[in-house]
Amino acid sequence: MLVRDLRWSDFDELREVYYRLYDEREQGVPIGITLFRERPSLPDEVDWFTRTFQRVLSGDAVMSVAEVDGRAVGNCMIDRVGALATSEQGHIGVLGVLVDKPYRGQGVGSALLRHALDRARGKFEVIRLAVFSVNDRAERLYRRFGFVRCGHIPRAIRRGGQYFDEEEMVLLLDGPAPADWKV
């Protein structure tokens, strides 16, 4: 596995990984990522990717990509909260991780997170995230990297007729990296 920075050529593979989440949801798989009610259209995805790529180039976002056998199988993004680094919340980044189902539980998320957090140092001071309360594996991963729980939102996600609570977590980047980052 190779973990690297985002490339323009990653669009199709990352879109496919993202679209497969909608298939998982339809099959009743309890995925731990918030989705739109309907799968976004190709033009919507092109627009999102273009804006994301521009934010990465400008330094307002970081995106790490995991590649296996030459194909993108996941990504980790940290996006600036404020519109610019000079805004009052410009020092805060919001983190999201996406790993294709066949590669979950194999260290891909850890490698993505390590790479993205390394890239975030010097750009952000605080990283925050939200994780489904039922996603114990993800919460353990975030704790290994030094994230701490700072809030709980009951019924934060409504998926069909079911509700999921969310845990808010935060990491202050101005301290030393946790010793177990060498996982």
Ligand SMILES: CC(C)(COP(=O)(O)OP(=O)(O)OC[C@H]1O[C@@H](n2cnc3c(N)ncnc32)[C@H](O)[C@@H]1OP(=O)(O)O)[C@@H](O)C(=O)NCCC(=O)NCCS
Given for the second form:
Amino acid sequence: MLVRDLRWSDFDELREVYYRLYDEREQGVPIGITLFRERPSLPDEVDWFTRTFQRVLSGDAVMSVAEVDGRAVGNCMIDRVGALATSEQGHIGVLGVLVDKPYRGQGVGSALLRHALDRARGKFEVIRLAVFSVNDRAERLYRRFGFVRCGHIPRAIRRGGQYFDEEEMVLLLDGPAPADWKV
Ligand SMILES: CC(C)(COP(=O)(O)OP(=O)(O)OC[C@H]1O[C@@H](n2cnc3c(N)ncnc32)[C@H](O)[C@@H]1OP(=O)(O)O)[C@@H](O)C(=O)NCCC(=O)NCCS
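Complement to the form predicted alone: the form predicted together with the named molecule:
Entire complex below, previous chain first.
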């Protein structure tokens, strides 16, 4: 497995990984990531990828990609909250991570976080994220990297007729990195 920065050529494989989350949800898996009601169209995905790539190039986002046998199988993005680095929230990044189902539980998510947080140092001071309260695997992963819970949002997600609570978590990057996650 290799973790590297985003490439323009990653579009199709990352879109497929993302689309498969909708298949998982369809099968009744309580997938712990916020999705749209319907799977976004191909043009919507092209828009998203183009904007993401621009934000990476301008330094407003970090995007790490995990590759196995030459295929992208997951990504971790940290996106600036403020529109500009100079805005009053420009020091905050919001993190999201996703690994394709067959590759979970093998260290891919950890490798993605390690890479993305390493890239985020010097660019952001605070990393925030929200995790479904039922997503124990993801929360354990974040805790291993030093994230701490800072809030609980009841009924944060409405999926069909079901509500999910969310935990807000935060990591301050200005201290020394915990020894076990530094690249
Ligand atoms: C959450 C998610 C990103 C974690 O990624 P992952 O690749 O499964 O994470 P890791 O493999 O690094 O760690 C998960 C577990 O595998 C274990 N693990 C790590 N390396 C391993 C290895 N080589 N062999 C076996 N197990 C391993 C870890 O110890 C960890 O165990 P734990 O859950 O008991 O703490 C992934 O499950 C996912 O994409 N889920 C769906 C989307 C989602 O929920 N995203 C998060 C939104 S907040």
